[in-house]
Amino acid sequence: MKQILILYFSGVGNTKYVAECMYSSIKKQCTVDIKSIEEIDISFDLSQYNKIVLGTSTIHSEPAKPMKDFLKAINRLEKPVPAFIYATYGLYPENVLRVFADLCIAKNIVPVCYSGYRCSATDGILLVPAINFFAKNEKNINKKVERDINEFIKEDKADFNKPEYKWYGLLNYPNKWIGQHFHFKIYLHKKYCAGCNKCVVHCPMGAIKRDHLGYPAIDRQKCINCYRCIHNCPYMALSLFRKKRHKKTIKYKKQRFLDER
């Protein structure tokens, strides 16, 4: 059997970054594969691995919808496989790891270790760019990731280790409910759209198509507000504001005004 699989869903790159840090650490010690759930289908054989690492981004205090859909769709493993689960978040993770753990255990993927990592906030950096906190990862995140994954590698037990319920998460419920039911509209600034198609290609939900004029059109029913389209637009043509573009994004930290176009 192969030893360890790292499987993740990443919205704009934070969860992928953590997964790659884990990969770099694990490959020094044992055999490891790394895959995004967008690269495989539900028939992928998870049981060929001794251990699994599962990572998800956090969207409105929940595991990202693509990861939830993936776990619900795969078949339950015949034998339990120990897992390390982690979530990346921008400000507050609430009980995302507890929800994530329940989804995993239902498929006989048994979380024995878990952790959360605060990364640059996909929405905060867009809405309040002046606050540098939202553009930064937590301090010493690489060392924390390496410490956590090494602990998982050495862990021999396969007992379910469920994250404790955070009762104070109830204080965030109004914000969570609003975030899940009232989504920001994503606006297109046509003057700056180069038709590069990156927003269409990168959308994890296939929610963006090109209209009859070649401009991106977003299906609001499919959109999960991961804002990958905004953060991957090199011309910052997509925005949460109707009349102005963003000053910076995670991928393009400084705004690129291409007024000469």
Ligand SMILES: Cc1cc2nc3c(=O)[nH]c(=O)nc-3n(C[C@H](O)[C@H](O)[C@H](O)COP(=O)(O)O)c2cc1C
The other form holds:
Amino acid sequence: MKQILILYFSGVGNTKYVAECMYSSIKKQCTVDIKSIEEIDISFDLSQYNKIVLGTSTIHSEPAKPMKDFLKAINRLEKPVPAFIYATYGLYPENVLRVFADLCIAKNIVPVCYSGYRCSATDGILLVPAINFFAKNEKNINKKVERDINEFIKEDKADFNKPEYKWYGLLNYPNKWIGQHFHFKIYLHKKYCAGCNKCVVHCPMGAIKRDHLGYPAIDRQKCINCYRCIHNCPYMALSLFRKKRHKKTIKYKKQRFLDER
Ligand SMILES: Cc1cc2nc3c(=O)[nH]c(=O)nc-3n(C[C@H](O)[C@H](O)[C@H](O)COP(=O)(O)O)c2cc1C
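Would you mind giving the form predicted together with this ligand, to go alongside the form predicted on its own above?
Zooming out: every chain and molecule, the one shown earlier first.
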């Protein structure tokens, strides 16, 4: 039997970064596999592992849609498997871990440990780039991740450890409501598009195709607003604003506008 599986969904890379920190920290101590849910399908056998780590980004106060859909679609495991669940978030995680824990427990994946990590805000950095706080991870994030994961692999707890209810989660209801009722459009500034295909290749939902002129066309029904396409465009040709391009993104923080194009 294999020992540990680290399974995550990451829109832009923060949740992946945390997963990779965990992987490097535990690979010398036990057998560990690391996978994004984009690499597997619902027939993947989770019961071959002794313990599971599940990670997701926070999107409008909920676990990211691909992670929710995955957990809803898989079969319930015959035997309970202890899990460590984590969420990365840009501002504060409030009750996202409770929702995540409920989805896991329904499938006999039993959260015995949980944690949240404040990372760069993949939405905030686009909407309010002047606030530097949105571009940074919390201090000493690597050490916190290492400490948490080591605790999980050493401990032999088997009891469900549900994250506490946080009353201030109520403050996030407007945010949740926006996420449920609005779908932000992503605009293409054609003049700057080099047809490099990065947005098409990176989209986790296969929501971007190239039109007959070679420009990316986004299927809004499939788009989950993870903004991976915007952050991966080297020319900053994709934007949340119709008339304005973003000045910095997470992958291309130092890139200047390529206005001469
Ligand atoms: C559409 C969208 C909605 C978000 N909603 C929240 C939120 O409600 N609360 C929060 O703290 N962070 C929120 N974030 C920030 C992300 O949770 C955070 O940046 C996370 O680390 C992204 O991880 P990833 O790079 O693995 O996708 C949101 C990001 C996006 C793109």
